[in-house]
Amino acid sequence: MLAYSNTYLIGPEEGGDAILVDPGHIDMELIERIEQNRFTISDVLITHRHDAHHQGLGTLLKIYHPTVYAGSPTLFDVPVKALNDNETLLLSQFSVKAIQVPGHTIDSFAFHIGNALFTGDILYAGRIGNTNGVLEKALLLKGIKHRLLTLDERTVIFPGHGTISTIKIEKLFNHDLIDAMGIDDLKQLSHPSVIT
C-alpha cells in the first residue's frame, strides 16, 4: 500500500498556467478541479526522490506537458530541471524560492510562495520528518532550524502529509523544534565520535 502525499494545486485566480506540487496521485477528481479552475499545468515541483511524491507523474504527462522541476534529475523516468539552493524561479506568475534542507532525503526542498511553504517530509505539523540515522537528524534540524523558522511567523506550512500549520506554531508546540531551539550547537545531538 502506498500512502500519497498532499498535493498542492497552485495558479492564479483567472485560471492560466499553474504549479503542482508533489503528484503523488492523479486521479479524476483533481483532473477536474484542474480543468473547473481553467488551468493548464505547466510546471511540477517534487519535494523530495520518494515515489509518494511523485508517483503521479506518469498520469500528469499523459495530459500535460509541464517543466518538472527536483533534487534529484537522475531519479525520475523523465526530464527533469535540477534545483540549486536558494533558487528563485518565476514559474506561472508566481516567484518561487527553493529552500534545500536535507535529512530525511539528501535532495529535499521546500519551496517557498508567497505566504505559503511547501515543505514535503521536512516539516509537518507538529513533528519532523523521519530520518535513518542521528546525523541525518541533526542535518534536518538544523536545516529547518535557520532555513525555515527564520521565515516570517505567518507563513502557512503546507506539509507532504497531514493537515497545515503555521512557523509559529511550530514554535509554539513542535517539541522536536523546540529542543533544537535550544541548542546553539545541533552536533550535540549526534553520536560525538562520528562527528568529531
Contents of the next structure:
Amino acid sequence: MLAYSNTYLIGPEEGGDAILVDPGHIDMELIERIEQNRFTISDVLITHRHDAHHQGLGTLLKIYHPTVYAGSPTLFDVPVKALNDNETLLLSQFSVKAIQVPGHTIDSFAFHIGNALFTGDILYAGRIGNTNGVLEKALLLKGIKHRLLTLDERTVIFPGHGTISTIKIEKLFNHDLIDAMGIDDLKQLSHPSVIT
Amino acid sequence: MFSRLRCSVDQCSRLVAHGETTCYLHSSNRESTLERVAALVSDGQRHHDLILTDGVLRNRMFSRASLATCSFARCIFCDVDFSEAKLNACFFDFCLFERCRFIGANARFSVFAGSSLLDCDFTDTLLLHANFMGSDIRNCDFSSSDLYYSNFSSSYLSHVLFVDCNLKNADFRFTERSSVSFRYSNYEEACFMQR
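Structure of the form predicted together with the partner chain (previous: the form predicted alone):
Following is the full complex, with the preceding chain placed first.
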C-alpha cells in the first residue's frame, strides 16, 4: 500500500481561487476544509511523478476543474501543463516560482510562494529525498545547496512527508546536508544565537 | 500566513512584534507589547500570525490558547501552562521551556527545533508532525502522546519518558540518549538508524 504525502491547500483569507499542492489523497476532511474556506480549487501543483503525490487527482477532478501543473505532463491521464525551471506563475492571488531540483526524480520541483517553500520529496525535515544512486544523490545535494539553501533562512519548508521546518533549522541540524558541506559552507553557518 | 515583516529599526532583521512596527526588543514599551500579546494568547479566541520573539513569559496560564502559524522564536517560557491548548503550526524554535505543561495540548505541525526543554510535561499531547530537531530535552515526560511523524533528530535526550506513545515514523536519528524510556510504545516503527 502506498503512503500518502502531505497535501497543502493555499488560498486567500476571503475565499475564492485556491491552489492544492500534491493531491495525494482526497477525503471528506479535505473537501470540507476547501468548502468551509469558500475555496474553489483553480490550480494543482504536483511536485513529482510518484503516485503518493497525485493519486487523489482523479477524485479531485470529478469535483473541481483546476489547471494541473507538473514536471512530466505526459505521465498523467489528464491534461497537465508542463513546468519549466525558474518559471514564475501567477496562480490564485499568489506568485509561484517553480524550482527544478532533480535527483529524487528527474521531474522534481519545489514551489516558492511568499516565504513558504513546498519541497515535495526533495528535502524533508532532517533528511534529503531518497535517490537511486550516488550520481542522483550528488545532483540532489547540489540542487538543494545552490537553489534552496540560498533562500532566506526564515523560509518555511513544507515537505512532501513529515514535519515542517525552516532553511535555518535544516542548515543547522540536517545531517545529510551537514555531511555534504565543505569547509567554506560550514564557515558561513550562523550560530543558533545569531538572529536571522 | 507566516507573516514575516521586519523590524523598522536599521540593521535589525527581527520580526515585527504583533501590532507594532518594531520587534519586541526595539519596542518603546516592551512590557505593554508583551502583555498585549499574552492577553490575546490567553483570551480563548482563535488567533493566527501572532508574533512575539525574544520575550520572557513566566507563570502564565495559556491553557485556552488557540493559535495557528504564530511565532515565538527565542522566547523564554518558565512555569507556563499550555495544557489543552491548540497550537497548530506554531514556531517555538530556539526557545527555553522550563517547567511548562502541555498536558492534553494539540501541537501538531509545531516547531520546537533548537529549543531547550527542561522539566516539561507533554503527557497525552498530540504532537503529530512536531519538529524537535536539535533540541536539548531533559527530565521531560511525553507519555501517552501521539508522536506520529514527529522529528527528534540531532537532539539530546536525558531522563525522558515516551511511555505508551504512538511513535510511528518518529525520527530519532543522530540523537544522544541517556535514561530514555520507550516502554509500551511502538518504537519498532520509529526510525533510529541512518538509512
